[in-house]
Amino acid sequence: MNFFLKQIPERTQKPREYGFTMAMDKGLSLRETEDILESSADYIDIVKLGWATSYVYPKLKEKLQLYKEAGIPTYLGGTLFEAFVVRNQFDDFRKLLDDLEMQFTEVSDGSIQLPHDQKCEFISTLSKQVTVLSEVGSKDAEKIIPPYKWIELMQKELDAGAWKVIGEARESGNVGLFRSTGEVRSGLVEEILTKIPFEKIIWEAPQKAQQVWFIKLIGANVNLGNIAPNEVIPLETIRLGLRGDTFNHFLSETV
């Protein structure tokens, strides 16, 4: 930090086990990537190349190298995994991970119908190759999953070998964990936390109000994902109580 302030919440240090910020790259140019890394690399723990943008991005390996040189791991969006699986190309997906020297991958079923036992088999297989992040929840706004089922799915995926589970919200933050308005399904989140440790969950929270809600509930070291690259530093100030939304949250009565 550039100067000293009292009563700033303690943040975990990279490489973190929790307190994660997962940034979502939806197609940044190489120059944009360099600019983001110059300003925000200290606060980005992992980068997701959103959905299947890696299929069409023209300089994929060059971009991956930029992140690698900055010490930031990357992974391909879960939609790409689903695109391979639905075409019976799981082995090709595994080869792709090796070809790109990926250390992480996402397993999801937000866009396809996948028996959960089969999803867990994919997690188990991939966990022997890379570190697996598994996503729970549907991209279909009409599909409401009850809290007990979220807990059951998350636990089974962790047991299958997932390093962390991701709560689905899409890049817009209006499905899964959230209502169509972006409001948090607070009862759902609080019930999940009665059974699944907060350190094991990355909450997709692209909207500022959602980020504030999770930080106030869990603390500065909550894992948050689907953060726009240019919102990484603003998020860090929210985590530290240096923005109006959380300004008083970490202060004691006597400053």
Given for the second form:
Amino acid sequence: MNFFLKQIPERTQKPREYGFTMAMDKGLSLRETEDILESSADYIDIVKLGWATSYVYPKLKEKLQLYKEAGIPTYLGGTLFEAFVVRNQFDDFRKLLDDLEMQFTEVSDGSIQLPHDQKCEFISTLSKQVTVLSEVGSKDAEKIIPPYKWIELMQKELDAGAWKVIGEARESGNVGLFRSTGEVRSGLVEEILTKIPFEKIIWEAPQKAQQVWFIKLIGANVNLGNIAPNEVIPLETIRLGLRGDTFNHFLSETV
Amino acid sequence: MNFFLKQIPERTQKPREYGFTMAMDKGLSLRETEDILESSADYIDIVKLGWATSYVYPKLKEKLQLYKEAGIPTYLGGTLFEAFVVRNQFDDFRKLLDDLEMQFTEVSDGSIQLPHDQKCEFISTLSKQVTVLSEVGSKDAEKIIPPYKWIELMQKELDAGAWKVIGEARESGNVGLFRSTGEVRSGLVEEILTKIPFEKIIWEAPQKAQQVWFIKLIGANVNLGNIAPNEVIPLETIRLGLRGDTFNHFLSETV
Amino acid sequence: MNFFLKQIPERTQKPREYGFTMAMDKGLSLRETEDILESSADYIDIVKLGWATSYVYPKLKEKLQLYKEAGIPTYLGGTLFEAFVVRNQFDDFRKLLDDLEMQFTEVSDGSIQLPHDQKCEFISTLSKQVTVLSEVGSKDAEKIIPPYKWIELMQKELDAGAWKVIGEARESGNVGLFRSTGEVRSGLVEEILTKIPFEKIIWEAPQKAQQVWFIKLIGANVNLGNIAPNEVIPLETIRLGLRGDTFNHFLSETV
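For comparison with the form predicted alone, kindly provide the form predicted in complex with another copy of the chain.
Next comes the full complex, this chain leading.
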């Protein structure tokens, strides 16, 4: 840090098992990628190339290389996995992961109907090839999954070989974990945490109020995802109690 | 594209007569302009320098040159045209277009009162000098134009020499085609489409939900405008059915 | 300007005593900083490194140097001052200002309880070291300060040595001067202006509608703050009556 302040919450260090930030890249140019690495590399633990933007982005391999050189793993958004699966191109997807030398992948069913046994099989198969993040929750705001079901799905996906499970929210933060207004489904989150360790969950939380809510509930070292690149530094200050939103929360904790 | 996926909607190719994306530049630096060209040039068909930002932007000619070298036409936002007209400086405006070697211009009356005959005369005069895009709709949320009138205005402006007509929405997407909440005035759009071919209309649709609505109604190759530079790649994935919002829409169409 | 238009409101010139724009940098990379300087340096009078982002930003001194070379003063957000004060590290804060060669600082109490006499003492002490901007208003949406109290606080802080006083709004523009919806507390602002000269006040106004409101009330040369870097050029056009929102307002004034 640039100077010394007392009573700052302790943060985990890279490579972080928890307390990590997943940033979403939805089409940054190579130079913009370098920029975000310059300002924020210390605070980004993994980058998702949002949904299927990797299909249209013109310099995909060069971009992956930039992140690799910075020591930041990347993965392709779950919607791309689903786009291959729904077209019966799962083998092509596996070849793509090899071709791009990916170390991580996401398995999700936010836009497709996938029997859960089959989803778990995909997780199991892919986990022999790469590290798997699996996502629970629908992109459809009207598909409400009750808490006990979230827990059951998450546990089975971890058992099937997922490294961590992701709670769905989309880029906008208004489905899955959240109501259409962006408000957290707090009962859902609290019930999940009675059964699944917080270290195993990445909460998609693109809106500031959502990040604040999770940090107040779980602490500075909660795993948060779908963070816009230019919000990574702001998020880090919220984790450290150095923005108005958590300023007093951490002070009282650390005093 | 970076890899092969079946059943992807067919997109028109550059130079596109329809299916095109108009991006809005409201003051990008030269390097930011290069960045957007690197990531998104294939998906941008024309760039508008938003409203009168060209008046204050310090390196205007250099920026126009960058777009020119990338083969992407540009035009100055309609508010600038109106600013000249309302000051009785129309001749200065024509000289400016020459001085800047513009190939396109916009004619609008979103902020001024302009008898429609006179607007059509401006279109007619300017269409001898450059390619004209004319815009219908007020920037004033309280001026509601009924559908039959939109159609009449659009048709007369096309007859006067406009290459295409633009449906007003502003940068924010909450006037003209849209209610103050951003909701599409769907009856208006559907009625317009009974009389004016979709190829001749550019719908300003800065919000994602608006883009999705038009793509679902008209297809992957609808003309959309006022797209923020960093939303061009996301928009392209929506056109291709590769984002949650249109994922199933195009699958059922292409199967 | 790039070309001539009649009847444009006259703007103050740098170094501006009023009519100035305070931009907020919440973690721009060095190259992004250069970019914003290229496009907008003429229209930025001072830059705030938002709240305590300076604590985590990795190349702080290099960034400060870039602004310095462009002739644009900078200061560290008030939350950082508060973070030092609440930890009894005020002397460390003063040393930090020296170490970073800061010429300006902010004194605020948006997140801490600070007796006003003590706040004024901080202002007085710091004003012997640097130029002080002091901020009035809480970051807590539920702490409503009545107008007469705003005036009293502002006057005392100016008397204590503040160069200008800032009206609180946060990055989001939904506290202090504004209701939680972003709507201006217009009665408050108008009452303040009966007692405090507009030249002495910087209104934080991150949202466009807020900027428009202040420009219509006070004129092109109102002091506005918390402007996102990519909104500086748009704001300048609003000041000049060259965007729809103020297009007719200034025309009628200047005719």
